[in-house]
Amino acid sequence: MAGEVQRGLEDVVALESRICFIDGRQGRLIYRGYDIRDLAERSTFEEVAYLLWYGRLPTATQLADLRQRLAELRTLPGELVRELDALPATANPMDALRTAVSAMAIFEPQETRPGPSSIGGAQRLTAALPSILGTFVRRRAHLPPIAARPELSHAAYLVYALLDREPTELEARAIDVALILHADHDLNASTFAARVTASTLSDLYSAVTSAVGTLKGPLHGGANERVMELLGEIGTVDRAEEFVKAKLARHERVMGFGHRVYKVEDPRATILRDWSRRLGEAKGDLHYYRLLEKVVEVVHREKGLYPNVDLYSGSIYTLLGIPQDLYTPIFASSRVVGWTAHVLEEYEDLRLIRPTSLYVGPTDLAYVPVAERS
């Protein structure tokens, strides 16, 4: 059947959702009706998780209960810890994360039944991902086993899990904001993968495993790693203009710029730019911030492109001392809230997601017996 193909499903409306809205022309990102700027300034990751899961902001009691619940769920099953200990220390952290998420469905089968009760699995995965990463990272770094630390916020616990130290108040807030900004982004590739899996009535753990595998792809996750590699190649601010212009002249992509949806600056980049500066000032190290600002100036002047969320996040993680191969796992530790919110919504409005393709191959070939083929 003839039809118009939308490459990458660009601008194709696949479903209705009440979770996230992006106004690409005005540069707005909305979670459940609330502007991301307000949430990043006044909210916490736990509060945003409640909002995305339940569709409303929590009361003080509901928020306290969720914080306590997430803290209680940080401890991993012993079988899963042994599974992580058996992985080679050289494994890609996203491979370790994908393996662990899948294994949890075996070790905790009570949370695998699709439907409204899957909220328990959503909370379990959100609480467990920092512990999974911490267990894997500590083993490869020969550090002691991770402790649950229930007194720490989700963001502070994530830093502790990865770095074996408590963050300062400013560091914890910087990570908290980064987690809020990455929690959801409509039907991005990994979220769509999760919803496709859920639409088959598969369980939440399978859906999140699909999402983690999709996020691992460098065209979806990992752009902030490439940004930091670029800054390392540039070296100093005085080399930035010549380096970037030469790269653009070779028609090479400068990571951290442009977006499929936003036609103006990504609002998440605007917020993270400020946090990159604030954290750099606190640490007496504005090298990355100044270098990024020069790159922004050159790219916008030469190509008219605006920064996206990936441009500044890597500088924040680097200032905290987080290794680059953990940037995408941090992304997953945030986006798991959005993934699971979409899975829960898919269970409510269930319809198998089954698009079609435009066939462009032959249709009238004659079968030739194998003995007669040359």
Second form
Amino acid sequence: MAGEVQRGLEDVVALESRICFIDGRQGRLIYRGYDIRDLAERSTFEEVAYLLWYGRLPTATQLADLRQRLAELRTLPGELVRELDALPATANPMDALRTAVSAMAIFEPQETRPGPSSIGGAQRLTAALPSILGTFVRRRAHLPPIAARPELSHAAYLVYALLDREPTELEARAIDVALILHADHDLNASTFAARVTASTLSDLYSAVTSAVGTLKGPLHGGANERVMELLGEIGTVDRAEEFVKAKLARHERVMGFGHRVYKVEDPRATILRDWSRRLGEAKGDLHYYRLLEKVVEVVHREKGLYPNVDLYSGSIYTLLGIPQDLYTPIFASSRVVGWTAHVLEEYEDLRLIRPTSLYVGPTDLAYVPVAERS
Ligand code: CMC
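Form predicted alone done; form predicted in complex with carboxymethyl coenzyme *A now:
Full assembly next; the chain just shown is listed first.
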């Protein structure tokens, strides 16, 4: 390998995994053997979480048990709530989330603190993320404190946590599908970061803290916020063609397009496009859907690029009234299942992840004492 550098580790196979398969040429995404289209059509987020953690679909009893367990784990330790309350209301929600996940390791009651490879920790984190976000955003929006609401599904609880209202059936299903689609994606940057941390035998909370920080970047989880900013700048469908062409002529990237692995349309974008239209029709507001369709047409014609998952998700969250800076935290609330499934897999077959670099600096410099340096 000496002398060969794969920048961005593109096409480098780093490890074996049984969790997620992406066929970038066929545009297929598989979780534990199941096609994402079947899961998005027929399953729920809790079912998919079970599948990713345990490697098989749950029975009805196993699913009911998991739902109950996640609902029970929604209540945060008092110290953590106080920690969240001490953060400035102007903090970026991803910074608040990263800080809270890190603090969870300290504030978990000693007797219930999960071991490094325990699936209990994965469930605790998954249940806690909507509560953490809800605690933080409700204070800044002057909304009442959050209640555990055990009767709500994970998707409905997330909406309630963020907006202090229950979603309609259609809204809850749209968020449920979005959570299913974001739950895992092979060795994406944040999952890789989590696995690197776990490979040092560090704990689950540290691994997820690494992952949250990595997801924050605009080339990864932050792209959907930028898509909505772009739509705001374009304004109306009749301005889209000229606006996008000018952007491409300036060699600027159009967020929500292109992908390192998919060479055709990202299957998650196909499913979310349908949900963007369905929700828009139900609310009598197809503005974003029509604008996005025009942008897709122009970007594909001009650059041959296809939409990725981030193109349509923001339009769905906007139709529900969710503030833009919460889009990436919603992504995290789903991907935490994938991160923890990968960390558990890493613990089972642990090998310290430690690549090498190609050193291109000098090696034979003569040491000059500090007093003699100019
Ligand atoms: N808009 C305009 N041009 C693009 C775009 C885009 N969105 N994506 C790629 N290109 C062009 C790029 O300029 C380059 O052109 P040229 O060869 O003429 O210089 C060519 O396509 C190859 O680009 P690349 O950056 O080498 O490709 P990559 O595999 O490193 O990029 C990517 C993958 C996702 C970073 C990139 O497509 C991008 O920046 N997209 C916009 C950000 C985005 O939507 N991110 C969400 C990704 S999906 C969710 C997730 O996994 O987190």
